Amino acid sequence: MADPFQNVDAAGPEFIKAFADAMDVRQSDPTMERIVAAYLGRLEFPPDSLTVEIGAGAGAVSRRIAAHAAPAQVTGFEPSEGFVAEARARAADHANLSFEQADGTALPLEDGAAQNVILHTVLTHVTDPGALLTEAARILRPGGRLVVGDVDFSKATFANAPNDPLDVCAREFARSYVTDAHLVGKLRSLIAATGLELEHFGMDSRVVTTPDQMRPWVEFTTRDMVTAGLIGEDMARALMAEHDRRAEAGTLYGYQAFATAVARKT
């Protein structure tokens, strides 16, 4: 199955709404709030400057950027018409934030137009991450900075024990909903190829113990496995029930390794 995040609109309105909500839930997680606050703290936001988020999705991170950067302008570019509509509806109270539909490899901006460019959980979902990074470098002004934040999906797990049956949902998500689960391991060399100077590269652990944060992983992967004939409806319901049982019992455990890279255009 191809990564549906490569063409979100083709995945349909149910997918768009579910993952727009899931992105809001994920970003409200204290660990993710700290990660975003930390990388925003490494950037500069002159009042007359522009910060660009490439692959803004439904705007969960864009809204954090705009609140931090105000009164500087923030524009989120996103190829999905459905996500752009969701993003605009959810950001009505941010006067310095706008969203436009655009391919991340061909942005409607002049060279050097942006003070900062941010790609948050984008590169793991594209076939040519180097093309997006090259475009990011093009629109950065000298002295401007690039931030890339992404999940090492190859390390994601739900396992509480060896051969934990719920962990199949984490592995199936990485297989079917991610283009390159090992992108983080290549990130430094990809940035170096753009000519930008790497200033920071670090990893954070994100532990998920609350019910809503990764439930879409279980819901969508079990549905897809039923459609593919890999499991039956009874097994799908059992996996959903096990996720919910662990959440209620306080034993739910999910793990992600999150990378942050910051680079400067000299």
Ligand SMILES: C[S@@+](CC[C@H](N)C(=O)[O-])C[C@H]1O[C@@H](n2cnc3c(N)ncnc32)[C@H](O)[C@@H]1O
Second form
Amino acid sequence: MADPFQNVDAAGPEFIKAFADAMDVRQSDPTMERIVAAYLGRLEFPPDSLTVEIGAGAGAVSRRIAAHAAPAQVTGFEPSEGFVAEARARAADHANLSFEQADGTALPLEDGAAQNVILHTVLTHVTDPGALLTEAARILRPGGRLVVGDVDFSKATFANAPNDPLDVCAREFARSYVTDAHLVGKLRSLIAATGLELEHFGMDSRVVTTPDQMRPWVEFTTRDMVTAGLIGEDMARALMAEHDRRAEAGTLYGYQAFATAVARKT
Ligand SMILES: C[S@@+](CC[C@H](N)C(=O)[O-])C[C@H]1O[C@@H](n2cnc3c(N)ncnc32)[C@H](O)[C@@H]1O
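Coords for the form predicted together with the named molecule, given the form predicted on its own:
Next comes the full complex, and the chain you just saw is listed first.
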């Protein structure tokens, strides 16, 4: 199956609602909150400035950015009409935040319009990450900054033992919900090609041990494997039961390596 994040509207309203909720849950994770707070701390938000999130989804990260940036303006651009509708509904109480439907390769902004541009778990879902980075560099003002935060999905795992059967769900996610699981390894050279100056490149470990964070992904991937005919219903139920057993026993373990790159336009 092709990565549904390449064309979210084609994936349908059930997908949009489920992943809008999943992105909100992910942003509520203390590790993710720490990662976002750390990169926001590297940026400047003059009161009359604009910060842009490209690929804003349903706005989980945009809302966090807007809370930090206020009174400066934040705009989330997102190609999916369904996600834009969700994002607007979920951000009603943020006066400095708006959302517009646009592809990250063609943003309706003048050159140099933005103080900051943020791409949070977007570049792993596109076929031409260089095109989004070139557009990000175009809309940045001199002295402005780009943040790219993304998961090294090639290293993501649910395993806490050799040949752990639950790990198949992590590998299925990287295969079916990600376009380039190795994007993070290419990130520094992709940013260098835009002419922006890399100020920071670092990795954080994100360890997921709670059922609210991990269960949706086990559920999505087991259901997809049944639909694809890879496993039967009994195996899907067994994987869910194993997830629930570990949640009960306190042995759930999901691991992600999360990259943050910050680059400045000179
Ligand atoms: C995993 S979601 C992340 C959403 C949001 N940044 C967050 O972290 O909550 C990936 C997003 O990238 C968007 N996307 C995919 N292709 C894109 C493109 N060419 N330009 C801009 N966004 C794109 C998808 O529509 C989706 O909303």
